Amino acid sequence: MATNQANNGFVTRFAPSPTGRLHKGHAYSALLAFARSRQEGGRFILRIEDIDTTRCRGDFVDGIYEDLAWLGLTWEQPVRRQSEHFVDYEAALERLKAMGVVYPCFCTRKDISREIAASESAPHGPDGPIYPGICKGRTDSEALLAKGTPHAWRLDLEAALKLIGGGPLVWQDEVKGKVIATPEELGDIVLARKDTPTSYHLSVVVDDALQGITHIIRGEDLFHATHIHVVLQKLLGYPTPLYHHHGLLLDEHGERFAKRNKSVTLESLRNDGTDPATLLSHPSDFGCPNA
């Protein structure tokens, strides 16, 4: 669906993963970004983040288009689907390899869990225990790579920060103000998985740069990911967008909306005869904090 927006340099996006139908929380985030793009006279881009080829499905992609159209949103064509652009993420990974800031990881989940359990004080971040660095600096990596041993690629955060230098990294968030990055919260994150030549962190940073995204409007559940995204942006020479991490919608039990709860999907609301105008009057009508 083409739009007739005047481009004044403001570019934002909505980037769902097609692992289920969109719910009210997705609608809030999409509407907030779309309304902001109209307010700024800028551009609104839809991106399909489908790198997880085992969980993402074509019918869910169709559902995203259907749900957003029902809300009255329009977006630029063509829509970028990450699964069609693995070469871009592989190129970025090769650049990071050349910088010496990544290393292969041959660990299984069981290996990592065992190492964490054996540690007296395993550091934890917002997503749980931080990878304990089992494969960092191991001497048999080249031999294992030559044998074709399955492996992921991890960011060597210590080497990355040393290479960047120049004091603390910062980004600007429209809700929280100036934020000093603390990527140590996430540690040596995965940049390419064993079964996929990229990860969420790498692909989203590459795509935002390639698509010229200037403003990232997304839920506060992704706030901590930004700590590591600014590191990758700095390493790859990408600009850091302005961020807006909005509050999350909660159900009557105080829980976040989830795709598994079919009663709050946009498909269900549409089938129940809900008028999309009740959601479209303004995103703040959702009652979401920190909009």
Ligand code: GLU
The other form holds:
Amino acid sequence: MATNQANNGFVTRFAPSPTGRLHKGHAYSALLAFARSRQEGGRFILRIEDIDTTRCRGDFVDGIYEDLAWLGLTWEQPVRRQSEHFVDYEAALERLKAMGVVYPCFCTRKDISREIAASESAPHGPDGPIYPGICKGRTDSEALLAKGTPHAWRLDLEAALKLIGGGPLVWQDEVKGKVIATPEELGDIVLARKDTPTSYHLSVVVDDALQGITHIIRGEDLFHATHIHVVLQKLLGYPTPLYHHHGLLLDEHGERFAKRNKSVTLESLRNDGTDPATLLSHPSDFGCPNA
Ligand code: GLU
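The form predicted alone done, now the form predicted together with glutamic acid:
What follows is the entire complex, opening with the chain shown before.
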């Protein structure tokens, strides 16, 4: 593949969560990002997103390294593992607290579903029902915090948008063009969970900034998350990278590849004697709808 002159201004990444073995969908995404970094003469970073210490496993991390190496990918060392950097996410959360754009949430899942069931129209977003704001503005928060009541931290989206002010938030997407963010569809998302001092949204935004990622190439299943990521980037003073949300690979039944379907893991393809070169030289074999 032709490599342009070194362009270290181009930095992309592949950021899997080690909750299972990688499948063809992951291979497609990783190869797309890797090939692009080579075309641009830029950098390719692998990041392990293992904040969920109950679901992530060390053997799946090893599996990621094995599978990507089998595909012929190389990446920079050391690999950032999010579970080793909770202090970075806590520091970002502290900054957001100081801005007055977060609030503690003491709700259990049951509290939230009960509230939603009781309300006449519970707005739904791409991630399911939007948090109905039970803990927003509650007057006993300080007392509950002082007592050590388990709590998450949520973004106060209304306060955040007020603080950001100005016109609409936008991002540039290589597939979809200019996108006007509608973070209201996700609402007051969780920034730090009860059991983990961060969340996917917070840690991904912090890491993309810390690692100087200029191009985010990932599946369109994460397109909706970008609506909130641009809000966090603005609040924290981070640049908004260029995005490329690619179409998802579908199996012969038209279903998305999923980690639970063992037959299509890269490990099983390798064990069946598949030559990874076939995946590399015929990316169209992946059957992806809109790369
Ligand atoms: N860790 C996420 C996942 O495995 C991907 C994060 C991202 O690319 O922003 O789905």
